[in-house]
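Quick heads-up: it's one chain on its own, the form predicted alone, in C-alpha cells.
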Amino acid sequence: MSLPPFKLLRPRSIEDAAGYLSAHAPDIQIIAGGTDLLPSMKQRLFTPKYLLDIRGIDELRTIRSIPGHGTEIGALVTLSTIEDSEFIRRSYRVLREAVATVASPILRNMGTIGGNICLDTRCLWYNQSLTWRKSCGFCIKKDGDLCHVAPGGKKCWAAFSADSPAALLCLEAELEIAGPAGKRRLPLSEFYTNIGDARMKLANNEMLTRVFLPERMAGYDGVYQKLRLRGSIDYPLAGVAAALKKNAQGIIEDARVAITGVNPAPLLVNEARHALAGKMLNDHAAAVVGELAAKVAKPLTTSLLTPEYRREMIRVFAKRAVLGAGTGV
C-alpha cells in the first residue's frame, strides 16, 4: 500500500508548529517518529493533506530534572533514550519498564513518548485496508455509523492501546500543551476522553510538547506488565502498571495501578491506592487489587482475544504487578 500524497511542513520552533496547525488545521497531522501515523496513512484511516514533521525542534528532544519540581521529559525524546536512561530507572522505573516492553528496539529507536501519549485507539474493525472496512459497511470511528463491536452503540469502544501513559498515570504525569493562545498544563489523568474516536482533549491546532513527572513520585518501585500476541512487537491486549512506596519497616505508605489496552482510554485503578496504603504487601492485598483492577476493565471484541480472558489477564497481571513493585523484581 502506497502513502496518500500530502505537504510536508518542517517547523523549527514550537512558535512555527503552532502557527502552522493554525493555519491548515483540521487538514494536517502531526509527524515524529512515524511507527504508528504512516502505516495508518497506507490503510487510509488519515490522509492529511499535510504533515507537520516536528523532528527539527531540538528543545523537545531533552530529559531534564529541576531540582524541587521533577523531570521534564521532551515529547520528541524517543522511547529508547528513556529505556536506557539510568536516572529514568533509577528515579522513575515504572515508565522505564513500560516503555522497554512497546514494538521492537527498531521501533523504540524511531517511537517518540509523544507519539506514544498521543497513539490512536485500536479495534479489529478499524485497523484494516480500505478495502476490507469498505465491505463491512465502515464503522463509527470512521467513515460510517455502525459499531461492529457493540451493535446499536453510539460510543466507539476502539481500545486505547499504548503502554506508557499507565506508567505515567501511576506518575500522576502533568502535560504541557502548545496552541495558538500559548501553552497549558494539564493532568495526564484529564488528557483522555474514554470515547474511543475522540481519544483525548488536544485541538486539531495544539501539540504536545512536554511530560512532567513531579518530584514526589521519584523513587516508587514499579512493574509493568502485558498481554501480547507476539511478545516481540505487539500493541498490549492488556497492560498493568503499578507503582509503590514503601517505609523502612515494610509498610506501604502509598500506591498507584493502573491498566491499559481493554478501555478506551488508559485508567487508573483508583480504588487501589486505599487498598494497599498502611498495609503490608502480601498476596491477599495484591489480589484484592487484581480483583478491583478487573472491575475498571471494560474490554470487548476489539482484538483477536476474548473479553473474558482479556479482564482475566487483568487481574492476573495486576496482582502480579503489585507483588513484583513491592518486592523491586
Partner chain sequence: MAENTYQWPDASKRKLIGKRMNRVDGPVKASGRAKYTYDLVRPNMLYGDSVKCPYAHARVKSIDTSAAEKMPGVKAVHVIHGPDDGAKGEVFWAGTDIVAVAAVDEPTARDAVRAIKVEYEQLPHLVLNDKEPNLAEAEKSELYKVASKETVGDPNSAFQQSEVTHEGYYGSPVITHCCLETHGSVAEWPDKDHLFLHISTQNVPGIGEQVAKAIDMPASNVHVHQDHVGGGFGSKLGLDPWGVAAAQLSKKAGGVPVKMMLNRATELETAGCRPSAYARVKVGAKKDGTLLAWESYAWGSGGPGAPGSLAIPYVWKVPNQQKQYVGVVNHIGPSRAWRAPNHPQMCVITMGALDDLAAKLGMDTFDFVKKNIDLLDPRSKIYSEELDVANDLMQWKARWHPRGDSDTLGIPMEAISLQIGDNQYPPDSASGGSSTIGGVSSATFRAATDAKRQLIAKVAPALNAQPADLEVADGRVRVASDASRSLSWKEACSKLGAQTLTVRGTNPGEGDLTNSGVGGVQMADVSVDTETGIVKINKMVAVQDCGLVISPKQAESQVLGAMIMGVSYALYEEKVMDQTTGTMLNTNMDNYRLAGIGDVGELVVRLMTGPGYDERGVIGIGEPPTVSPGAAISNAVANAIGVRVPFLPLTPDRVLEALEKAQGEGGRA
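Please supply the corresponding structure for the form predicted in complex with its partner chain (the preceding block corresponds to the form predicted alone).
For this one, just the chain is written down, with no partner chains and no other molecules.
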C-alpha cells in the first residue's frame, strides 16, 4: 500500500503553521512523528490535500521547568526523550512509566507527546484497508453510517488507544493550543469528547503546541499498568495510571487514577481520589479503586479480546497500579 498524494508544507514557526492551517482547513493534516498518521493514510483513512510537517518548529522540542508554575513539554518532544528524562522520572514518574510502554523503542524515537495525546481512536472495523472497509459497508467513523460494534447505534465506540494521556490526566495536565485567534489553554480533562469519531476538541485550524504539568503535582509517586498481549509491542487493550502522595505516616494525602484503552476517551476515575484520600494504602483500598475503575470502563468489541475481559483487566490493573504507586514498585 502506498501513500495517497499530498502537498507537504514545512513551516518554521507556530505563526506560519497557524497560517497554513487557516488557509487550508479542513483539507490539511498535521504530521509530527507520523507513526500513527502514515499507516492510516495508506489505508485511506485520511487523504488530506496538504500535510503540515511541524518538525521544523524548534521551539516545540524542549522540556522546560518554570519555577513556581510547573513544567512545559513541547508537542514535538519525542516519547523516548521523556522516557530518558531523569527530571520527568523524578518529578512526574507516572508519565515516564506510561510513555515507556508505548509501542517499541524505534516508534518511541519517532512518536511525539503531542501525537500521542492526539492519537486517533482505534477499532477492528476502522483500522483496515479501503477495500476491506468497503466490503463491510464502511462504518460511522469513516465513510459510513453503521456501527459493527454496536449494531443499530449512532455513536462511534472506537477505543482511545494512547498510553500517556492516562498519566497526564493524573497529573492534571493542561494543553496549549494555537489557532487563528492566538493561543488558548485547556485542561486535558476537557480535551476529549468520549465520542470515537469526533474524539477531541481541536478545530481543524488549530494545533496542539505544548503540555503543562502543574508544579503542585510534582513528586507524586506513579505507576502505569498496561494490558498488552505482547511484551514487545502493542497498543493498550486496557491501561491504568495511578499517581499518589503519602505523608510520613503512610497516609495517602492525595491520589489520582485514570484509565485508557477501553472507552473512546481516557478518563479520570473521579471517585478514586476520594476513596483513597486519608486512607492507609492496603489491599482493600486498592481493591475498592479497582471496582471504581471497572465501573468507568465501557469497552466494546473494538478489539479481539472480549469486552468483559478488558473491563475485568481494568479492575485488576487499577488495583495493581494503586498498590504499585504506593509502594514505589
